[in-house]
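The chain below stands alone, shown as structure tokens; this is the form predicted on its own.
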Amino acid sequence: MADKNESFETKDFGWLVAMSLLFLALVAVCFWLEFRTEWGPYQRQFPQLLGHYGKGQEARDFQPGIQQIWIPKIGVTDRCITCHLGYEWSSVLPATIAEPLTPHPTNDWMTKHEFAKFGCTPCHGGDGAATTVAGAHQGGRGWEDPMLSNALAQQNGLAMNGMIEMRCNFCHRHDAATPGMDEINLAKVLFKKKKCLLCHVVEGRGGATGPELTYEGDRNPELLNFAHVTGDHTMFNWNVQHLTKASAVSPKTAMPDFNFKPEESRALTLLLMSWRRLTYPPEYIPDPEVAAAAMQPSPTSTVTPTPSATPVAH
């Protein structure tokens, strides 16, 4: 039997020794975490590269750490920045720079859509609050915002500045023609061509024969039928199909078979693809006068602009 005298301190030393040493196991292991981060071994490498690169003050002011660009006008927080240290750096560091740590290459399009305005994922998709590579380039369970890349690109036969395209649209919706946005601009011109309104309500305008598509992008793939569609059940080569044979996807389908080309049929896939419902402030939709004025040759040339380098996913 106990000591009545004993104090509590005395009964629960042993608990408390216990609990303590729990404690300083718990502390042991969050440290070993935050020093086994995908992007650890990273932001030690920058500082170095910096200093390589003549860049000795920046280098030391460096502090590690989870970096993002965050913007909430637009609702993004994109953490991508914390492996792609490199990003606007183009003016230091060499392009041959190992990914992550590239930076960005420069171009028409990278003059107009700074960092701090846009960040990265509303050109690039993925999941910018994630910061490991799984989570951001593949994401989680409800995900549904796949990172462009080159693999994906080739996948549906697109190049990654016309998958890049798709992304632009978000804002350039309403441009009758966009300068280097060839793909975008072929599906408009299709579209119109096609009179494609006589069926269709985009933006409460057109017929009602056909489903409306204001807002296709945002369709839900698990409502398509893809018993008679080959090859990836996805909205995009739902949409590729349809649009080339329509009376073979859905035979039931009061589409016409426009027998569109593939390359026609990927562009209008863009297109429609681009259509989510997305809201931006007045100040980053684009007039679409000075698009259109853009896209008019100068008197002394013939030739589009297009951006001086092909964006790449980060």
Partner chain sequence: MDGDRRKILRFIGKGSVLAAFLAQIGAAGRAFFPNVLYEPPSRFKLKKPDDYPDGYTLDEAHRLYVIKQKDAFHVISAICTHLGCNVQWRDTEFDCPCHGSRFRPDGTVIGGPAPRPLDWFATTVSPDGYLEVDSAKDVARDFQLVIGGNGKA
Given for the second form:
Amino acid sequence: MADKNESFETKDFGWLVAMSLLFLALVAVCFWLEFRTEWGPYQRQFPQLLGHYGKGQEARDFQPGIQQIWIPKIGVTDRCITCHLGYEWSSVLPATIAEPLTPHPTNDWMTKHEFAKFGCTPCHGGDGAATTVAGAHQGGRGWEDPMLSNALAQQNGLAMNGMIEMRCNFCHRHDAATPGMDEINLAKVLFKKKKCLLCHVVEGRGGATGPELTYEGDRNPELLNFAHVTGDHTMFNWNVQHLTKASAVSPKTAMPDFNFKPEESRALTLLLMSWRRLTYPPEYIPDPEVAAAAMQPSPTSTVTPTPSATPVAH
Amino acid sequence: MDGDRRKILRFIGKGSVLAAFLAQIGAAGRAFFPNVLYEPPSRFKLKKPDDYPDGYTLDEAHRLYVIKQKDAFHVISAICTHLGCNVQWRDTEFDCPCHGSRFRPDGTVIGGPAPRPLDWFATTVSPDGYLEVDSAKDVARDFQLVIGGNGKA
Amino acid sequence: MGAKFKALWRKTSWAWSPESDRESSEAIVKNFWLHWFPAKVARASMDWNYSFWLGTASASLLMILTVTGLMLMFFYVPSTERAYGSIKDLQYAVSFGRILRNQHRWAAEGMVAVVYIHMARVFFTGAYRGTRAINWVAGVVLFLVTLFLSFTGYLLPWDQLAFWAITVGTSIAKQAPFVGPTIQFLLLGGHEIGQQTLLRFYVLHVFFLPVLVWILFAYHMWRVRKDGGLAAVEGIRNARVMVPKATPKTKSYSLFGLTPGTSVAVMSSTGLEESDQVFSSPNMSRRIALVFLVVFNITLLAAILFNAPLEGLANPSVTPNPAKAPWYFVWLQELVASTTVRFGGYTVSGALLGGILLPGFLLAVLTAWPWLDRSPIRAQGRWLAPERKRQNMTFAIATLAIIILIMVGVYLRGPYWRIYWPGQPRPETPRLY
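Next up, can you give the form predicted in complex with its partner chain of this protein, since the form predicted on its own came first?
Below is the entire complex, every chain and molecule, led by the chain shown above.
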């Protein structure tokens, strides 16, 4: 009897020990992953940086961990600042510090769009909830906006700030022109000049020959026909090519070929894609007259941005 | 005699407990059928007829296509008759992303698993001049709402 | 010190000490953890190559799912507005939350697979004859509840997959004759998918279905014991013929005094002999611990390596293209997509044929199989018994068909559910920028 029991013991015992060790090892890996975060190194580096620039007290007060800007009324939960720790330290840290610790440039519009009121993603896009670079910058599978990075802007033939203007116009859509928003300002001029409202309804005004454009930015790229679009299948590309030569993208369309210059098509695309349903409360929506007054010194449509207090290369 | 009375009383007792228990189960079950729904009504208004361009216009919120040909309107459901996914208008036909059903421009089936054509919804013009759709009412496949010059049906 | 501690441990964990072998085996029955097992178990049941311990693996997965699921309940909010955000928080902001959710997800997918393979094992060994037929039915129900648990589970993140799976799933229910629309209304809590729907599926997922699984699991285990253990032992019983035992060397006493030879022949029984069995504890309990550890390690490793899928936030106005079910439901998706039949003016929707009638028929046949099986009883408890060749082929072909459908659905289907062969270019998925 006893020897037979032992046969099972000898068969299983080694495996049992091996599996127990593997169990311990895997749990150890879990702990290692938990403490080896992507943001960990930056959070160790940051207090040293503060100390280096003479902010010893702040460096000592620094509390490591996931940091977030939470603004429930506009649905913002932005954990970007878990890595981008220098964001509000432009008065102390030089702009030459490498990302992600680079301070956010301060300029005229930054004083009107403070972090506590806007967070990060309303301007930059991306997934604010994520605490990994891939998750935050590219977003998940689906329809979340990817972050408007330099690389993404370059792919679309634009500068990053130009691309971000699209998101500025979520709130600034009723400004005739806004200081600093060159792309959108150009598009707004073109939109008037080419009389788009003859055929398209926007906010209840305009003709109904073409589709309504009030919420064009909410249209889903899945619903566009990419059969005649060259290059990447992006809504941006579709709009640029459609604006340049509508007949090439939608053969049956009634829209004339405007033969816009590439930069004009891109600007108009930004304008179209900026027209989204907004859920921001009224205090966030700027008065168009304020923008108009700010535009007074330079009445031309092309705008010279107000020089910022501490000019920073961006 | 005493035994009979006991029998009857026992029967009544057991019977009432059983009946009350069944009624309770019924009451609990009934609660799962909501009496009020937080849903839009099946009859709703769209935009004014003049606000629609010629051709197929998707109304994403109501999951339907408004089709305008000159002065004639009809409304086709964008909900696939197979298993309820949203069909997409692709210039020449409707296609379904879930199980590959295909429909002609009038909603009749070309291929795929869809058992019947896409619904045509009863469409009228409301007294205040909006297109009004009743998604509970299916109409014949030659239904057209013709709007006169003055915007009246 | 060590001895004192040992004595203290005995005092706290045992109310009594065994003084004989018999009492030792009774000790197992009196221990809370060990009373699940019989005192002794057949060596044949312990064999890796007979059962592959798939039932134990399924139970291990159920245990893992229950514990991880209870943990997840502390973080998940069953509201259409907050469900998606709470999953994002688990993924990114809760300590070990990513591992927790991943392990729950991979254990769930693993359980669907392992429970099916367990069922296949029982089928291929013909282990559902006689009194075990009832337990086979319990097993089929357990498999079905496992599938429903998976279905209700992947709806909870309220992403695109969730939304369109409910749309398709409840639309299939709607196709049921007569009661279909009522069932759909009941499941959705209305005509459209909304907060009520999420809450109903949530309560089903975290309470009713798990309770049902645990009750059925307890019954399943109880039946295994009452039916005499695994069917492997029946094989031993069948193989054993009544043979006289070797004549004992002792002398035999008869009424007439001492006589040579034996007067009463002692035959061996057809029951299990002492030599066929081993004590359950520690042999079986040790092996159960080993299987649990293996399963736990596999799910934990998967949780470390792969993130559970999470699509975009649920959007009723856009169906993803293509909208694919998880792999274990893709074969059903293939069926509903390809079984619409048209003859003359009549059309039978694939939703009814492929979504309800065909799976219903398969399920009915599966449930009734123990009573359809007419093979000789000696075919039970053996792998691929030649007497059951045709039956085993039927099951294997059905399984293969399901696997092929899953492969087609997972690898070949592209946008608009069209077939794209390997190497054939697929249309790019449109993006914003």
